[in-house]
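Here you get one chain, nothing else, as C-alpha cells; it is the form predicted alone.
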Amino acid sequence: MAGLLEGDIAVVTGAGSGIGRAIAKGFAAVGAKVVVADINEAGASETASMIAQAGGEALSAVLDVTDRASCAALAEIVAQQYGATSVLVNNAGIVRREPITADKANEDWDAIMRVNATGPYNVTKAFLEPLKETKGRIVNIGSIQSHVHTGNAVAYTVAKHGVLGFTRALAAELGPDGIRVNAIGPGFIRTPLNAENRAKTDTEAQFIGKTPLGRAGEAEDITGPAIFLASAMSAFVTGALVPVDGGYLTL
C-alpha cells in the first residue's frame, strides 16, 4: 500500500491514542502528512513522534471538536503550515455506560451529543472549503452501535445513528463537489477508551461471545478500512458505513 496517500493532507481528531493514533500512523506510512489533533496535547505530541521516529511526517495539534473556534483555528493552522487539507477523519470520540435512570444520565448525555455527534460536524465545517478545493475525502468514525443497541448506552447508541445519518446526508450533498463520505463502524475493539471498562466488567467477553471471528479488535484493524476509505482505492465508494466488527452484525 505504500504511495498510496503520497501527496495527501490529512487531519485525524483523536488522534491521541487508540483509533485514531493507528490511523494517523497508518495514513503517514503510505504517504499522508498527517496532522494529529486531540484535546490531550500529550497524547497528540507523542502520537507525531510516533510518527516522525517511523521516517514520516506529522504536525500536533490541539483541538476541542466541541469548540467551533478551535476548529477555525486549526483549519487556518493546517492551511498556513501544510496547504489544503484532503483527507478528514472524524474520529474524536466519548463512551459513557449508564442506563438513562443513572443519576449522571443528563450530563452523559449532552457531553456525549456534543463530542460525538456535534464534534464531527464542527470539524467538517471548518475544513469544507479545502475539501471542496481537493476534492477530498471524509472518513467518519460510527460504530457497530450506528446499527445497533448495547447495554447501557442510549446516548453512544443515538450519536452513533446521528455519524451514520450524517455520513449519508453529507455524501448526497457533497458528492457534487467531488467529496466523498465514507464511515467506519468498528465492533468491539481495545483501546485505552474502554480500559477501565474492560478491567471492571465482562464486557469485553459479552462482546467477544457474539463475534464469530471469536476476538476483540484492535486499534490496528481498523487501518487497512480508513486508508482504503480515504485512498483512490474507493473512488466509487460514498455513503457508505464499512462494519470492522469480526461478524458482530451478522448475528
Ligand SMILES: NC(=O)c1ccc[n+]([C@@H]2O[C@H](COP(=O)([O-])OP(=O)(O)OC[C@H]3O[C@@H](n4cnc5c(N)ncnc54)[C@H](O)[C@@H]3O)[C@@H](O)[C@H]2O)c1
Given for the second form:
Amino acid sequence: MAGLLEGDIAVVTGAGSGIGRAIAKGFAAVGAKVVVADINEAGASETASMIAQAGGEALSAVLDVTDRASCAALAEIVAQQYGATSVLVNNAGIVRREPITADKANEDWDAIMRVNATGPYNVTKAFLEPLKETKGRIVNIGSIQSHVHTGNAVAYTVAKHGVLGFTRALAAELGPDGIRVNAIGPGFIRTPLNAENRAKTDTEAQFIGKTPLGRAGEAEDITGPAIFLASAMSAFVTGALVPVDGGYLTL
Ligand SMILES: NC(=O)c1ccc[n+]([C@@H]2O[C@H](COP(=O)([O-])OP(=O)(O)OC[C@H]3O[C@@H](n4cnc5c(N)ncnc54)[C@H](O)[C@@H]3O)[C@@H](O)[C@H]2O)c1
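Show the other one: the form predicted in complex with this ligand, since we just had the form predicted alone.
Every chain and every other molecule in the complex is listed next, the one we just looked at coming first.
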C-alpha cells in the first residue's frame, strides 16, 4: 500500500485518540501529509509525534467540530501551512449510553447531535473549496448504528443514521464536482470511547457473542478500509457505507 496517498493532504478529526489516531498514522504511512485535529490538544500532538517518529509528516491542531469558527480557522491554517486539503475524515465523536428516561437524556441528546451529526457538516462546509479544487474524498465514520440500534443509545443511533444520510446526500450533491463521499461503519472497537463501559459491564462480551468473527475490533482494523476509501483504489465508489464489524450486521 506504500504511496497510495502520496501527494495527498488529509485532515482527520478526532485524531488524538482511538480510531482517528489509527487512521492518521495509517494515512501518513502511505504518504499523506496529515492534519491531526482534535479538541484534545495533548492527544493531537501525541499522535503527530508518533507520526513524525515513524518518519511521516503531520501537523497537530486544536479543533472543536461543534464550533464553526474553529472549523473555518483550521481550514485557513491548513491552506497556509500545507496547501489544498484532498482528504477529509469526519471521525470525531462521543457516546453516552442511557435510557431516554434518564435525567441527563436531554443534555446528552444535544451534545451527541452537536458533535456526531452537526460536527461532520461543520467541518465539511469549512473544507469544501479545497476538496472541490482537488476532486477530494470525504470519509465519514458512521457505525453499525447507522443501520441498527444497540442498547440505551437513542441519540447515538439517530446521529449515526444521520451520518449515513449525510454521506448519501453529499455523494449525490458533490459527485458532479468529482468529490467522492463514503462512510465506514465500525462494529465494537476497543478504544478509549468505550473503555469505561468495557470495565464496568459485559457489553464487550455481548457484542462478541453477536459477531461472526468472534472478537472485538481494534482501532487499526479501520485503517485499511479508510485508506481504500481515501485513495484511487475506490475511484468508482461513492455514497457507500463499508461495515467494518466482524460480520455483526449479518446476524
Ligand atoms: N469505538 C467503537 O466501538 C466505535 C464504533 C462505531 C463507531 N465509532 C465512531 O468512531 C469515531 C471515533 O471513536 P473512537 O472509538 O476512536 O473514540 P475516542 O474517544 O478514542 O476518540 C474520539 C476523539 O474525538 C475527539 N473529540 C470529541 N469531541 C470532539 C469535538 N467536539 N471536536 C473535535 N474532536 C472531538 C476526542 O477528543 C477523541 O480524541 C467516533 O465517531 C465514534 O462514534 C466508534
